[in-house]
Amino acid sequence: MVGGPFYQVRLGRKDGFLSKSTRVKGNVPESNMGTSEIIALFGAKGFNVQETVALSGAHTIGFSHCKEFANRIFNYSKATPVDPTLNPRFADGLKMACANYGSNPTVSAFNDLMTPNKFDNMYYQNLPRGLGLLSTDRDMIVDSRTKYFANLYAKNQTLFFDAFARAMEKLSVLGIKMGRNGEIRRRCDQFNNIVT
C-alpha cells in the first residue's frame, strides 16, 4: 500500500501463550541502544550487519514518540543544546514540534521527513544530510559496520527492497511455535481459551 517490496508470509504461525510487555525489554531494539547493542541483539537472533541495517530501513515509514530522540534537540551537552550532527533547520523545526512533548507524549515526528507515507529508500538518502531522527539512524551512517549498506541502500532502492524483503521473511520465522507450544489464534488480540 506504501510502495515497498513484496515478500512471503508463511500461514499458519503459532501465537504463544504468554504475552508480557515487560518480555519486550531486551527483545527489540531501543532508541537510546548504541550500534553495537543493536548488532548484538540481532545477531543473537541470527541477523548479521547487513539484514540488521535492511530491517532499519522499515523507518522509512511510521513516527516516533518526541520522547525518543528529545535529548538529540534539547539539552544535548553543557556545550551545544543541539545535537550538532543534526541538519540545522531540521533540528529547530523538531523543536517547535516536540515543545510540549513533556506535558503530551502523544506529540510525535515522522521517522522519514521527506517522504514520510512512501516505503523508499529516502530513509538512507537521509542520514548523511542530518535528517536521521533517531541517534541510531545517525549512528548508522557514522558506524563502519554498518556505513557502508547504509550507503548501498541510499544510492540502490531495489538492493534495498530485496534486503528487506529477504530479512522480513527471515524476522517471520523467527522463534516459531510448534505443536502445543502455540495456538493459531481466532482473534489476534486474545488466547483462543478466553470467553467473550
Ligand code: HEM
Second form
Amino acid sequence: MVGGPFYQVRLGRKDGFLSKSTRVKGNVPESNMGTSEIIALFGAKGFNVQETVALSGAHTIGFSHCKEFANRIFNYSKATPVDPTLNPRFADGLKMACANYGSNPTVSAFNDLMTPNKFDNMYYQNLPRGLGLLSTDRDMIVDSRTKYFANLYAKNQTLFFDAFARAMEKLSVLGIKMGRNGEIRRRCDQFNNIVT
Ligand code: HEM
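Form predicted in complex with this ligand, following the form predicted alone:
Whole complex next, starting from this chain.
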C-alpha cells in the first residue's frame, strides 16, 4: 500500500509459552541509544552494520511519539535547548506540534517529514538536511561505521530496496521455534493451555 520492495514472508512462525513485557528491554533498540549500542544490539541478533542501516530505513514511514525526541527540541543541553544538528524550521515545527505532549502523550510526528506515507529512500536523504527525527536516525550519517551505507542508500534507492528486502527476510526467521518449542495459537492473544 505504501510502495517499497516485495519480499518473501515465510509462514508458520510459532508463538512461545512465555510472554512478558519485562523481557522486551535489551531486545529492541531505543531512541536514546548511541550508535555503538545499536550496532551491538543488532550484532547480537546476527545483523551486521550494513543490515542495521538498511533496516533503519523502515523509518521512511510511520510516526514517533514526542517523548522519543523531546529532549532534542526542549532540553538538549544548557547552552542550546534545541539540538543544533536539527534543521531549525523542522525543530520549530516539532516544538509547536509537541508543545502539550506532557498533558497529551499521544501527540506524534511523522518519522519521514517529506514523504511520510511512501516507502522510499527519503529517510536517508533527510539525514544530511537535519530532518532525521530521532537522534538514532541523525547518528546514521555521523558515525563512521554507518555513514557509508546511509549515504549509499540516499543515492541509490534500488540498493536500499534490495538490502531492506534481504534483511527483512532474515529478520522474519530470527529466533524461530522448532519442534516441540512453541505452539500455533488457536487465538493469537492467548496461550492454548492457560495455566491458572
Ligand atoms: C535503529 C534502531 C531503531 C530505533 C532506535 C528505533 C526506534 C523507534 C521509535 C522510538 C519509534 C517510535 C515509537 C512510538 O513512538 O510509538 C519507532 C517507530 C517505528 N520504527 Fe523504529 N527503531 C529502530 C529500528 C527500526 C527497525 C529495524 C524497523 C523495522 C524494520 C523499525 C520500524 C519502525 C516503524 C515502522 C515505526 C513507526 C511505527 C508507527 O507508525 O506506529 N524501526 N522506532
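No experiment lies behind these values; they were computed from the predicted model shown. Numbering follows the first chain given and starts at 1. For clarity, a rigid core is taken as the largest C-alpha set superposing within 1.5 Å between two forms.
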Legend entry - Core-aligned C-alpha movement of Cys188 between the two forms, 2 Å or more: yes
